[in-house]
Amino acid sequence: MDLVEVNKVFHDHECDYYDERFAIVHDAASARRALAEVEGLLGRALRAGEVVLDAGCGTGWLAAGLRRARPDVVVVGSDLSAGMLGKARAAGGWPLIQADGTRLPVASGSVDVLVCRGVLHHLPDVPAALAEWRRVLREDGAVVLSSEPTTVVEQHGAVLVRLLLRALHKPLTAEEDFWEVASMAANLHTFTVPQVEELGRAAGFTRPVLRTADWLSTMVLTASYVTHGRRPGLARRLPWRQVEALAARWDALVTDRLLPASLRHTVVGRLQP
């Protein structure tokens, strides 16, 4: 099975728990924080008329989310899976293709805004995805990247994540175990801020503006997301919608203005033509 196909079959699986364990809920609230995580990062409001592509669009965070936000605003999600499109579909996003980030089927120079929100680092060749997103890109557009997991928050999340489960102590099933191994498999690639800006420049973004984020909140969707899968009954007793907010606020005020850019975890900014 290549790189593709497996992406394609564990996300087809995840699915269907993707937006519990990652404390996801698609209301107002929700739709008010990506607007303002994409017009934060892009560095101005989206304008009426323009033509959004939430590429990997998963359950409907972004696409969803920004055509409830800015219903003035054309926003097209595409991912590989059909089981997230069906998520997203439900979640209010509209129009949905699937497609391989690295084939869109989407005409050259009509996209204002392309969104990417935790892909890059599933896709098997992130070169051939850049130069396809450049291509379906306006010469004034943008590519606003958020989410991508820099080395270190591996290595803090293993910490956690052996600390939780000494704590919660339920062996995996086989099947489990399975899907805990395709989740594994689906995460490619960890990223620098500077290797992101050379994989930018060659594939024709000259002008990026990156930097690392996050450290709380990425902490708290880990502690999430095992807690979920080893004890479910506990995880859905605990207001993580709340505490990943409120560490998501703590990050934006505290954490990335004190913390080293090198021991942050994740690739936030833009790329422009």
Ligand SMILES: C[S@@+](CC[C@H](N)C(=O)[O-])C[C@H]1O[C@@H](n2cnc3c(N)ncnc32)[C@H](O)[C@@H]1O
The other form holds:
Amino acid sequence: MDLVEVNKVFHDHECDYYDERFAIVHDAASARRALAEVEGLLGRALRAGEVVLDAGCGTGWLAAGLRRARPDVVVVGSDLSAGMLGKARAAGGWPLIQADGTRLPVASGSVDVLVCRGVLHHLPDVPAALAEWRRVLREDGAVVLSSEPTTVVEQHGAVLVRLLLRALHKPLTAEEDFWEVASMAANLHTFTVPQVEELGRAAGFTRPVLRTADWLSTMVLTASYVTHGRRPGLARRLPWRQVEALAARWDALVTDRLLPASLRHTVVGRLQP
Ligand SMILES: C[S@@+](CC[C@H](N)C(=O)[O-])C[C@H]1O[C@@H](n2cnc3c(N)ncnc32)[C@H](O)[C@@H]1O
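Next, give the form predicted in complex with the named molecule, keeping in mind that what was shown is the form predicted alone.
Below: every chain and molecule of the assembly, starting with the one above.
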């Protein structure tokens, strides 16, 4: 099975409900949040004129958000899925490139910051992607990673999904079941910090600055995704976006400081040559 093709087909389908199920909005507040996320993980402010490539931009939360928050920075979005790119364009992301993350039609050494938010775990050949990202990056550039799942998020998420499915009590149609299986087939990896550090080093990133983050926000998003899938009428009456924003704030203030690192749900940080 060609797992890149599986991802393309799945994300071309998912793009129609991605923002709603993942509580994504494209407004001034989310643009500020996108900028804060990137600059926080990068460890510095973006500089005017810098080139930022959002690899796997999806519906453009970062690509459109960064462009809105920092019009003096050149933000380019790329994604495998034409459907996702259509949504990113509608959200204000531009320019956009349709490309596999392991084969970017971008000149070597031309990118200052490559951002990758929740994409690495969809790529069948992670070492090839990191080598490609190292190629396109300037010597003093950085790859900013966020929302990459840790192993533990699958365990915690599975418990939540089981409870929700029991509570929502709605069997899937054959078509819904197909897309559920496609979703599982498209999510290829979970990571630990040492694994990503090692993968980064092998690709020529000698200075990894990585950590784990998040707990509550990922649980809220899992609940949103499942509830929208099973009971869309009910899901649309609940304020997922506000709850997710509060959960993300809680994670930044409490989870990322007090919860043991091994229990957190995402790998975040930066890789530098
Ligand atoms: C979970 S979404 C994340 C989207 C976006 N970065 C965000 O934060 O909302 C994963 C994205 O990776 C893209 N993707 C999957 N495989 C890819 C590949 N081989 N090359 C480029 N993009 C890919 C999908 O089309 C999808 O838009």
